[in-house]
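What follows is a single chain, given as structure tokens, in the form predicted alone.
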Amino acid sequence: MEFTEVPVNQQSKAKKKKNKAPKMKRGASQEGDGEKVGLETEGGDAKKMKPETATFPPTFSVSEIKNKQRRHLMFMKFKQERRKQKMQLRKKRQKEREALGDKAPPKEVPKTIENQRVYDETTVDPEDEEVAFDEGTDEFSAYFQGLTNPKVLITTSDRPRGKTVKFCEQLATVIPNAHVYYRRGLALKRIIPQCISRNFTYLMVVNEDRHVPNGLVLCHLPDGPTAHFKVSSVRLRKEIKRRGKDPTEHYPEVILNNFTTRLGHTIGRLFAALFPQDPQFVGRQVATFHNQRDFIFFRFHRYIFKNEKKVGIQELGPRFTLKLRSLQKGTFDSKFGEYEWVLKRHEMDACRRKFQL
């Protein structure tokens, strides 16, 4: 037998050419000129079908969709659109009342929990006599007689860390009169007399958890009361956008919403009493205790009138959050100290219409 070599090159074409299919051009039927599929239409004429918008059924709901980035998408697009025709109606009734002028129907109020509150026997009238006797004879009275000027001790738990620190020094900028101090393993209880006989008329100490501030202790020096804060949503001043400048030494104004009953009464008092009762006005500094549904918000702005009727304000920080936990009687006592009120989460948070402060 006579072998013929054949080589490798060629042998590997003339495989590649035996495997290769002839290609199916898009539209063209399998069977020759049957049916034709897709892109060409029943006359013969090549013409591309426009594709059609996915149109959902009525009770189709986004969380169906199984692919996380393309239910986000459509739940993004979902609340464009219902921001879209909300902004039309406002602007169709908007309109409406233009055109109706004095004989527009009243604005409707909408239901929120604060104007749905449930009332409150405890509810302090301003004009009430027994209401202004407390305020006479109560723990506060020598300072709003303007006898006593307000002195500020500020101390942390032991060992603070850097955030907790900085939110000492920048709380010793917005009360006037503080001052800041470590505690050193020193117990509370031999704080208070050395503050007392250095003529301090607070004591206030800064508790963390996790090295981020969780708990506020303000204690009114000589006879109490004593009040606990959970602290939350602590934000310095780096952390604040547009932030002004830092603030000044003049004394600012004090702003207290929203405290209505008894406890509340008392709780404001207890905030008022830290600042003097003299602002000045040319720092244009307000410090302000605004609670909303027994939580208490505390801000710091600088204000500046731009016109008769337009207000400029910019915050300057810290900001936080405080929760009342309990009210003690006297100055601060653990283990044998009489508490006029502590919250019993289970049984006051019951009701959601129902607040304390």
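Numbering follows the first chain given and starts at 1. Heads up, when I say rigid core I mean the largest set of C-alphas that superpose within 1.5 Å between the two forms. Just so we're clear, the structure is a prediction, and the values are computed from it rather than from any experiment. First, how it differs from the form predicted in complex with the partner chain.
- Comparing the forms between the two forms, the C-alpha position of residue 281 differs by less than 2 angstroms, with the core used for superposition.
- Residue 76 shows a C-alpha shift of 2 Å or greater between the two forms [criterion: core-superposed Cα displacement of 2 Å].
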The other form holds:
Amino acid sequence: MEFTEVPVNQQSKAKKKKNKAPKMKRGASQEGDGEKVGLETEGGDAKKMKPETATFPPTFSVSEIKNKQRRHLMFMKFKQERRKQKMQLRKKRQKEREALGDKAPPKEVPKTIENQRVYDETTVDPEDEEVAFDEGTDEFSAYFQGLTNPKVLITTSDRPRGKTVKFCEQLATVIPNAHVYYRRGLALKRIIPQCISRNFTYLMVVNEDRHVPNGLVLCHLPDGPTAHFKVSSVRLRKEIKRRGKDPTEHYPEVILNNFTTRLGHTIGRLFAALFPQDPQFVGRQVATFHNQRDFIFFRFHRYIFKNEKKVGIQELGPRFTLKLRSLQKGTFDSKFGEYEWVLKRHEMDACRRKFQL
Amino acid sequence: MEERARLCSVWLGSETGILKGVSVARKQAFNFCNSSHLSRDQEVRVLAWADPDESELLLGSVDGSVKTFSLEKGVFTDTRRCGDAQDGCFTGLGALPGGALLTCVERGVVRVWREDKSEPVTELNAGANVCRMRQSPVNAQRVATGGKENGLKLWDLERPGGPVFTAKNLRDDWLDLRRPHWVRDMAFIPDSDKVVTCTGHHQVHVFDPSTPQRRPVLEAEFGEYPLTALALPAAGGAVVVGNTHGQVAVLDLRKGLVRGALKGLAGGVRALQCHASAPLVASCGLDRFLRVHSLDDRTLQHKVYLKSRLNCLLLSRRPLEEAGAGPGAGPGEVKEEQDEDDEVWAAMEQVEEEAGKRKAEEPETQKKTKKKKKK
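Switch from the form predicted alone to the form predicted in complex with the partner chain and print that structure.
So here's everything in the complex, that chain up top.
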């Protein structure tokens, strides 16, 4: 029934429109996708043949059509048309480029929020004496001078279930010299002095929610700092496709990407100090902390040089994403500790182009 | 060096032991130290003016020495040892009329030092774990101390026998449990005897020594993290407090309600100070920024990155925006410039002011470019 009705309507509409033809053109072009529609109206006869593709009055929008099926149909058509135009334009441009050959103008770089980043005044200048001194004497300096060897204790929130247990085990295979302990309901503030007396340099606590890890507290010992991360998109080894064989016990290499600001530097150093300083290249294993838009992506790979130019990589897992919530001075003390940096949502992320790390 | 020192209107002490001066009007920051031997022992814990006309600064470092910095010369002129490193860090520092020096350390020993003697003249014990000692701006002999499990005590330095006023602990709570003390910072309210304190248990208390009541006359709470610093605005009737999460708020002293929050801080607050006349408050802390907020509309006015964690802060009394030089030396310099200009601009008296301005601006831009190059 509807279908029979609609063409009648359309025809009557079309009749009306005939008189207004020049106006329609303008209206269409105002909508921004004018060209094609304009062409059709020029070849006026075609319009009579196909009433569906008739142009609309200037204020028409697809959402005004009351019939759902009809609206859907029209919208699909509208989209198809737009896509066609786009493709045409693209082909045209490509042809022009080919025709110009070498003289073609350089390709435009797409705008992303990263390359439009708001300048951060804390960006570390490698030649800055003061920052160098600050970093040279901070809590990690003992590690970077080669005085201490990392020793990591991994534990969880109380009564870990499911994925979290496996996640901890797999983390322990990634980080050399890591020990996984059952929490046994102990308070972190009581664990820390014991860790210090046993020469641990890191305490790592994985928090879980609904059997899925969702938080990570990374506490550098003996005197801080403590970082709190949100953990998301954890994929364990089993869930990774095309993964390699289990990792060996060689010390991996560490890649830290894009930690540029002063805060980013501290976080980068925090991650670097998790791993022993002299990687064993025999193992050909790399742990990567890649920072992009304040999210830190962790990946663990094995690489192989196929020939002089080609390198093959194979993911070993696990993979997860971290986002910094807070950085606290001193060892874990969420109540009385002093925070060096706290993520304040809606205040700090009001500008999408401003990044903290 | 001298000129730079005279320009600065905000002074900050950093964890790396560098004294930093900031000229807000010119948007420039200077480091005052010899960068050859930086060390963490020199970490500046407290800053104070050595004299009322603000020509010298006192710096208390972690290793127990007090340094004097002359603003006119722009160099450190004097270093003296005041107590041992075992006593803990300085928690308060002040100058007394007659050139005497007042220090307080974490162990709770308040000492008065004369310039000619190496031993303290007066020594009084304020109990262990003192977090802060402050001097009354009206009467320099009046001193307040307080700390962890160490309530507020007011002292008169001329009568070192015992405290003038000792605060009583709060009443037990509804479970009949004792409430812990932890005074983190205090200030004397001008035009009255009252003292306002902020605590590590996120409370703000007002004590009134003139009444027999030794418990606070006003109790207020802010946030849920320890309050670390407080400052009294020049306008009165309010107090600015900051906590370890970088939340800063203006509390009303009549009812203890929050008047408004100052936004923009990322890390814990270490020091707050309000300007003596203008409605401005400066804050610094672990996020390595100096921020100046307006108290009228609570907007951020200035923000300066200073590269090290900042421990303490001191504002000069003259207007913050004033680009001119310090007291005494300032006018002379300006006059000199005018003398030179007089010959050139004699015929153009009417626009003299504008010309002067332009003159003042030129060196500024030059300096800016210089600074950029340095960076």
